[in-house]
Amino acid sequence: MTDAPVTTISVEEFSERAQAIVNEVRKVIVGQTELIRHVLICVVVGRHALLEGVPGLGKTMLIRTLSEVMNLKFSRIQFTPDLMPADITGTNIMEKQGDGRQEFRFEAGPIFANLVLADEINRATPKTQSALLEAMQEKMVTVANTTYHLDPPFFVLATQNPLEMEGTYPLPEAQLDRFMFKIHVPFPSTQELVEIFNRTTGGDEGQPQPVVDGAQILAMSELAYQVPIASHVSEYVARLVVATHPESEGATDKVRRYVRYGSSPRGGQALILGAKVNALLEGRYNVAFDDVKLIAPAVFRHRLLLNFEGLAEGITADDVISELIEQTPTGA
């Protein structure tokens, strides 16, 4: 953790720092170039991620590896049925003195650190779950009417196995709101897996090594919210999260018929500071609606309710977002 003072950056600094990083991940995780830029969108600007994808496709490889690169303090949460609630955040403790009393003292859980992996979310049960939400929303633990602050950089990253999966149970939209995005780790090409195979069978695997810190990452984060963003644009992200309302006069077809509930306001948030990020990485200091557009399925993916006729049917949230953006005009 740092107290380091956050420092202004250039545009180009920015570029350098993201580069870096994603250069020394990319010694350990083989392609995912599209994951890796998500997950660092959401670090940059101190939210949450949630990544699914079936066991085995390198999740918690790349978060772990991620904190080795900002050099960040992590902590994995492996997540169990039989997990408590005081099993993430901490509890207090009988602690004899050298006087004899007895006092009670907190005893910090692992959500505090810098970079937390909470792998297999799904897999504990939701009041388990819930117990997250104080800390991803507040950045802050309550633990017998004391409330204690977490230290910046503060952001979860979370891995959860599709839901069809047996032993696992469904995410509260609560929480689920929570995360910036939503990213579907997708299973590699046989190029890929080639590669992944020599690496990891023939001694070669890459060792990663830091390149930014807790006060540098914090100074990137300072950057992304100093992005201008025209008015235009701000006002096409509000269109598209009305849109993936039913009931709205700019839904789609798709959104009036499979969809029950659209997003929140979040959702708008989210994709608004998704696209600075993306468009301080492609070197720009301006948002483009083509950096919305990028950024709009992991924003929207977790965020749209389907009704049972969609479930029925098998459609899936991607399928109502593509008709969303492509329907959407950018224009008033």
Contents of the next structure:
Amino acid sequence: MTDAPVTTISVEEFSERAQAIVNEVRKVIVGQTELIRHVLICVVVGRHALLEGVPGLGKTMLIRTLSEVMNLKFSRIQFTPDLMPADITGTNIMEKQGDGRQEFRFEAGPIFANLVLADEINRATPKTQSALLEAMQEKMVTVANTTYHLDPPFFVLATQNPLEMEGTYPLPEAQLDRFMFKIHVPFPSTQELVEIFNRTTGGDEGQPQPVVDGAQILAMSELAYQVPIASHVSEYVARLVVATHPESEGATDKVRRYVRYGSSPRGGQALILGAKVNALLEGRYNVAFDDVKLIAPAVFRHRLLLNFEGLAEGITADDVISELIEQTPTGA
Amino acid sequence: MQYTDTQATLLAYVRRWNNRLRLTRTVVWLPRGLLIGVLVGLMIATISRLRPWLLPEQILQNALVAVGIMGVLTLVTIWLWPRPARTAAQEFDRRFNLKERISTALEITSGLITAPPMFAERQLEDARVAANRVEANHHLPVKVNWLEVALLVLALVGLAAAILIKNPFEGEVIAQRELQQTIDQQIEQLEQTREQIENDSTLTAEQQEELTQPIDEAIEALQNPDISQAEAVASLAEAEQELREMSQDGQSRTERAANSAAGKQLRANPNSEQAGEALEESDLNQAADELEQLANELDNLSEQERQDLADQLEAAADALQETNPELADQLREAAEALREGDTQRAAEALQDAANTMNQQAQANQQQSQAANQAADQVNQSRQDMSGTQDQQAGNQQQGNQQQGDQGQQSGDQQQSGNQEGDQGQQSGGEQQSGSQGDQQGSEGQQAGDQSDGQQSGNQQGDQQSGEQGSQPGGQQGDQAGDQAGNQAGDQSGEGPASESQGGEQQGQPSGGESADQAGGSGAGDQGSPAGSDTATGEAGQQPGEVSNAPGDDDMREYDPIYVPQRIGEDGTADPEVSLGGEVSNDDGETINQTDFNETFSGESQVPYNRVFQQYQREAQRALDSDYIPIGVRDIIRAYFSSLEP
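Please move on to the form predicted together with the partner chain, as the form predicted on its own is already shown.
Let us now look at the entire complex, which starts with that chain.
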């Protein structure tokens, strides 16, 4: 990306816009600092995020707010077991012309938007999930041998409910890997709850204003790719990725014991990209180890496949990742 | 490079921080390194106090070396260990929480990673500003760990105390060093002797090999790192003994035994009796003469006598087959010719055998001379080693007051025994144990006025038993030494001049410090020194050379020999001995031991063949008791064999 054309925005502009986005979102969303930052990172680099949290924590609200702030075309797809791929991608419909002839016309589905909210994605059948995931990866849709490109920026923010697992279709690992982050949506603190109650029941709900548009998001993305990263930081990322595999030399005890399979190289790419954006958000011009460590849980959380022993003992991916970050040396 | 200035600036920061870091590490690690060195020295000093190892000055040297090495190692590691700027930058990023700004900037300036100019400039400026804000003195304070410094001082005090306080093993260490030095010198001397033998063109390869074998064995024994002084002396004595045996007639034991066997066969026939006797005594020249004479008389023999002579020659040839096959073939040919009645051919064969014997005698003579010379050199080495023993004993006494007290006590006891023994024995044996002193005192008590032969025998026995000082060993040594001394006394003046001289040299007391030297000379009955130590024993132990055994050619009147009175022996005087308590002999009679002056003089006139078994039994018991060095056991056995009635 270092050879990419010079961005049209400066680093200062990047910081200002990012800060403006956050400020506008905060008018609606109380707390959830990490959630906002991680979602923003995904949006800036044009990748997809999977949000996991119990209902009512503001996942949908956050995404809707983001679309308003970024002035992006937003669509929401509520995934249900009877949802069909054509419900997502769109379909050709027969349309009667003025001269009496009948022609097929492509009716675009909700996927044709800049920001797509795939609500409760694990409730749809795998066939429908794969239709969405193909669009996520290729950023285009093919219907009846006709390919339709999705307008940039395009990112999918999917949600899933970790509690109601009955009647759901967990996403396959290959499809999970296409999400840059898996972000936990934590329950608000008491203080935050009070603020939420005040805002939502007092009639003074904030109205976010658009501060950026799609073109500016793309410019921010281009700038993020150009952030330099030192070789030893890149090597640290590589060591982290390798250490997630139980058979590797640098694997920690928990990885060896509880992990069935580790992260793909795509995880490393996501880690570096996320760290670059995080550095810019902090006003730095280089990636630090701390950026990597901050991003690592969201990157590896859905990429570490626990084995039966790990699941049986209630080990979470976050436990393994914490040990991994703690024990993997930053130096060579 | 467009970022040269920024790079230089950042590198200057890194160098400055690096020096500061090295300084802080020096303050922390130098005391630790020195402490390790001092602890090593302390450990060396402690070990040297638990076992003989190093002298104080050596401990100090080793401690200084250890401290110096650790100090230099610490400084070199800290200040000279190569540390690339990038590595240092990474460390300072971490230490100063610079968020990898400096290391990234250095990689950008060095071209290791690329970044758009806008980003690069911003990043470098950001790194420079961050570096400028760093207060290295604050982040890298020079902190002295006073606890470690106190430990270092404590260890230094301990080391100084360990060096300055007198080490009880100091004397022993000095003695060990000197002994090792002496052994090295003797090894070198022995190697020179061996080289002389190997370069001696008058000797055949077999003779050289035979002569160098005992020297090689002695060198091998001396090269054993755990060898004691006594063992070193014993190994040299053994080598000398073997060389002396070779020097007698230039023959090995095997050859001598073969000649003896052949001689016995020939002696059985009246016609070859003279030749047999000469051959049995390994006098090859005489045997050759007798064979020539026999060859001239063959025609005068009857047919039966020829057949008998042929049988004896055949038997003698069989005995000589292994050691001298040429001579054996010639004797066998003579026997065959006699059986066939061809006296002329038999005479020629006998003449050839005589010539072979003469040649063999000549070769033996050369080997004898070489062996004698080598034995003298080995003897000199042994004397040097014995001298070291005395010096070593002196060092040990100096280093160990307790041991010195014991030595003084035993010396006093020996002096008492010598005086009571009515002998002109030169005392001063500080090294002899108390038991030896008691033993000699007992001898004096029983024997009273003994012959000087016994006196020298006592000394020989004491020395050969390794001067262990245990009472049984000393007693046995006395017993064996009595007889050796007798013979030595008889032979005084007859033995080789060199041996007598050697005996006298060894007999010279040197300051009265050593037991063997103290007992070195004695006044013999004939007024000639009998020799005192091993050399004297060897002179008296050469079997067959001088003997008063019955049947020997040089037999003369039996010498009056003192027979020590044994309690419970038959037919002897009734000793009034007082042992300080009631003791019963084998017959149940109560016996007492009296003072020395009250005992009888012990002048018994009994032929030795009556007491020989008793002497031989005692000698055998001494040989079996391990108090007799291996090197001299054969001498004692040979001696008694020569005396056998």
